[in-house]
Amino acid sequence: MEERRYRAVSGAPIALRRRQHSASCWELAVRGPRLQLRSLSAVTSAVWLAAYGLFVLSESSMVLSAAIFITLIGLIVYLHFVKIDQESLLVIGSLGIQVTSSYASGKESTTFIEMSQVKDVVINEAIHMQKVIYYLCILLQDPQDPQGVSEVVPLFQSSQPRLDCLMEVYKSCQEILEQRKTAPQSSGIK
């Protein structure tokens, strides 16, 4: 297992963990920065101080109770639905590609794409806020038109790695896709 440090588009530190299980199976995981207790404490303190200020003005204890309740609910929603700690890609040449997002609360969201649906894995570029950003995506083959693309599935949307990190993931994916493309041809020649 190999781990390298990179930067996200935002400049935040991220880590790419590459693990080769076999010649046709790679696991690639991008881990973003962990939730900082300092920033969490600052936001909570700011909300509670504002609520205390309103309490002093209104002399109603409901304001403090509501602030505590809203802060706790907001924190639970943030940890369970928003904050993604790790995004991983498991590429198995004979089966498909599994995309997993691991949230800060421990919840995981997994999507599996069969290899027969995968046309290619590419690095695409987009213009966002006067910057060119790069992202990795899976092109899904159109069932009616073998030369067409039915859908583009973007990867690593939360961690948003820079191009140097995406190139490492891209090379590993292309290595497996090339094996898949040459395997039927070489098995037919005997």
Given for the second form:
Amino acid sequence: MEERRYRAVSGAPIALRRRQHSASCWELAVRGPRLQLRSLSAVTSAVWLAAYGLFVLSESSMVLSAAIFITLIGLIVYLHFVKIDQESLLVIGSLGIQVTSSYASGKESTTFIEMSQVKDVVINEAIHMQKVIYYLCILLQDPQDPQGVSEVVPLFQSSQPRLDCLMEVYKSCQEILEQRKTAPQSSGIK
Amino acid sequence: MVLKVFFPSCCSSAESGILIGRWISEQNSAVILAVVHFPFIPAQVKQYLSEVQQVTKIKVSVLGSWSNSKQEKEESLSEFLEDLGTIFSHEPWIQISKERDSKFWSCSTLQKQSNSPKEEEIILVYYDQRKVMLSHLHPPLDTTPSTDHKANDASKLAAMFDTVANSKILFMTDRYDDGPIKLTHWQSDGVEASIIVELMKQASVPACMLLTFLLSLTSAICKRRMLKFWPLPFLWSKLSTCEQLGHRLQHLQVISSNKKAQNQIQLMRKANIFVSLLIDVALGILLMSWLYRKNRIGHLADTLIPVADHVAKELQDLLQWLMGAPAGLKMNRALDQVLGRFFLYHIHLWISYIHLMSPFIEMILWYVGLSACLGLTVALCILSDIIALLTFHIYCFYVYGASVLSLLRLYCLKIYGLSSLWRLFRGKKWNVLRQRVDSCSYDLDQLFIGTLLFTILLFLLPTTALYYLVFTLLRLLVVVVQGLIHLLVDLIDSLPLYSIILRLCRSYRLAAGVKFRVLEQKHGKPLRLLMQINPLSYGSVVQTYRLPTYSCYPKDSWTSLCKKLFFGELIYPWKHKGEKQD
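Okay, that's the form predicted on its own, but what's the structure of the form predicted in complex with the partner chain?
Every component of the complex follows; first up is the chain already shown.
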């Protein structure tokens, strides 16, 4: 298990944690920047100051209680549905690839892609706003056409690591995918 | 190739024995279903397995041995277990052994034919047998026999799920059953037999039969020729209550049909319809009990007439305002007066109609309120129809007198008239044969008349446009209210409540897939994974199991609606048969 520090496309610090459970099982987790107390308090105080200004103008205490509720609900929604703390990739040889994103509140959303559906894992180039960014994605096999790609599943969408970090992940993934390519021949002989 | 062993977590404390399950060779994985304990007679085990195989159509076989040594490791036992591999020939022979309470099991395979013992990597995947058995993978595969094999090849997890679900018969044997073979696998703790449930099961068959009979009777009455004369079907198609009743009748027919649901989707559809019907009726009865208490119907009827009067009064004021100089606009006085008088007369007619009705309104409401016991949706549809009837004057302003003086038609004509006259003004005309505008030389008198008409129409346009605008807005208001009511009805009709409740309480029943959790590792031991079921998200639950509805409200897009409004075409509140006409 090792942890390395990288930077995201936006320049925020991120940490890549690699963990090899066995020869054919890698776990790669990218941890994004944590929620800053500074930004949280800035947003809260801005909302409350605005509410207080309105209260002075309209002299109704409804505004203040509404502001409290809005900040509370907004915080819950932000932590539960928006802020992604960690995105991890579990690559298990001959079983599949599991993509997990854990939210700041602890909620986890997981998708598992079976190895038979995975065609390849590649790094793509994309133009985003005015710059070129790189992203890792899984190519899914088209069941009808063995050469075709039915879908592209982008990975690490919220943390957006830079190319050097993606290379590390890519190498680990390819290591396991290589095993798969050699394996069917041996079973074919049998 | 990596060997995968799917092991039921309930068997982890089983005593030593042999493992039975299914070997999926193309995926190099073994799905273990149960553990057979010592002592047993091999011939009996083989016979039992062949019996199971016949019933479940799954190739169940002995896959390997399982030793759970609580004391010191016994040399003799391990040798014995290896010997077992010669009795039950299986390739490869899987040996799993657990030492005392260690979490890490050692797992090895024996291959007799290959003389070079290849070091194979093994992954142990624990699964919850009960949850996997009860869950259904989404999206459901087509279970047509031709594509079955392809589907199995495509998805190894589906094959694994199928194996466990189909071997339900294996789990039926009781823990206290003194059969020749002792098995460990998932066992339900027994369902507590409830008298009420049993009675309901017994009663459901005659109830369904009675329902079917009643339904056939009603549909026979509905199909009588007497009800097929011209005005009636037209009326039925316009009243949303009738549509809703028809829809519910279809639902009842689906529920009471004694055909067994063929697959999971149809079963869920039946259950969803049943729950939605039940909730609908419950809400309707709740509404009825609220309405009939403390003479609320009477109060409602008493307030209805003044409200209608008030609306009419407001409309009259509006017309008076329009007949003057509305918002400082200078209108064509003569046309303005004619239009205004016409509408005033109309409102007068309407008020007298309402007053004529007023003694009967309470009685009508009382009887109409009874229909709420058929369901909230029916009551809402009736409300929508009542609104449509009570605002008939607004509708009339909008449509009435298509031949003579309908505002709408006038406006409609005008736009077309204006455009064609504008072409004449420029010395062009619309060529119908070629579908384009051609230039054309008109005579002098043609041009004179055309220009005159064009000028008159152009100057009258603001007056009619204003009337059109005001009444279209009123009409739109009514349409929006009706649309909201129908949206609510559609929501109750289409919401798959049973699936949502199932997702809420038994989230493993609707599986979108699986997720794996890596358990604690130790060097030299096989990789241990815990397979959990990934429940379907609520959005896709609703999407998958949404009940189809008839839609009452027009399916116009916003742009087409605006276009219709501008060109003065009619907007209907009810279902448009336009798909066929277009």
